[in-house]
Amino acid sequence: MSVPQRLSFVTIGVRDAARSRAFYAGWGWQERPGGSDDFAQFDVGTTRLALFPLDRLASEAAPDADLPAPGTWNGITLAVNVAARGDVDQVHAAAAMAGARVVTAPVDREWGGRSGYVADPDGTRWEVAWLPGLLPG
């Protein structure tokens, strides 16, 4: 048997669940029912984004690792792709208005698309991107 080729969940370890929940709600995302004070889920297409306390997630997924310092990058990026080149700047600005920290402004990339990066309250990097041909225009 092989590993199924799909991504079911992305779980972000957060230091302050209420702050992170409010941050993603500020993006206009609707939380799924059934959350708790320290756990939230959002549908993102066919995948779910979960917010879970960092220390509890570390005890399950990385019991032998040190927690990352607040605001540092963990080497992972997530992406929100948009349908048109011009949408990148608008969505990037909307994310910043909702409280994201701007990491890089949108620029045209050598691979033919356009993207910029923002960070959520725990430092998770989100790329706002347009990749020609990925989504219908």
The other form holds:
Protein chains: 2
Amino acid sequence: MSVPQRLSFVTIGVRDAARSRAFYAGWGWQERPGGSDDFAQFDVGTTRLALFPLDRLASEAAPDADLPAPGTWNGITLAVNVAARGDVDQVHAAAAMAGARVVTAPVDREWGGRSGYVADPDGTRWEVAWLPGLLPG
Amino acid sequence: MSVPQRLSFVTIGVRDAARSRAFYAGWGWQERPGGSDDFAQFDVGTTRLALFPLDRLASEAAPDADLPAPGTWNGITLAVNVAARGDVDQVHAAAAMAGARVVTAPVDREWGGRSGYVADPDGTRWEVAWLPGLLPG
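Switch from the form predicted on its own, shown above, to the form predicted in complex with another copy of the chain and output its structure.
Up next: the whole complex, starting with the chain shown before.
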């Protein structure tokens, strides 16, 4: 048996579940029914984005490691691509208006697109990106 | 304009692109054409998993933050769900045989399923999971 090429869940370990749930709701994201005080999930294409308390996720996924320090970047980025170059700035601004922290303003990239970054309450980086002719997700 | 509920890319900042590319190839994952020495992408459902050098990703996504320290957990987990309880142990073992570091052996979870964790070369946590009646991705 091999490892299926599949991404079923991306789970973000959150320091304050209510705060994070409100954050994504503020983006207009629709939570799946069946959540609890400490678990929320959102359909993002075929994958689900889940929020789960950081300490509980750590006890499963990193029982022998330190918790990530607040304010550090975790080495991963998540991206919301948009259909048009001009949408990058508008969606980036909308994400910030709804409570995201602006990390970098949108700029044209050497790889041919345009993107900018914001962060969720735990510092998870979200890239709002446009690439010509490409809209995965 | 709001923020589309979409996950276009999950990008892992990697310390050694060749090592990480070989790691996922070892899982049997098929890379999309068009990659380069320092960029690889894999279709995982509607989302793409991308590998990009950590320092270059940091310059875009976290220009003012320290790089994550090697060996630390980053607060996020990625999951490959499987169709049957018994598949968890087999896929977990296959992932390890192909070079993943075992973080935790599969166990039955209080939330009703079974799962275990492995880590990729940069410590990214992958959960091999089964949940009754649920196979997103």
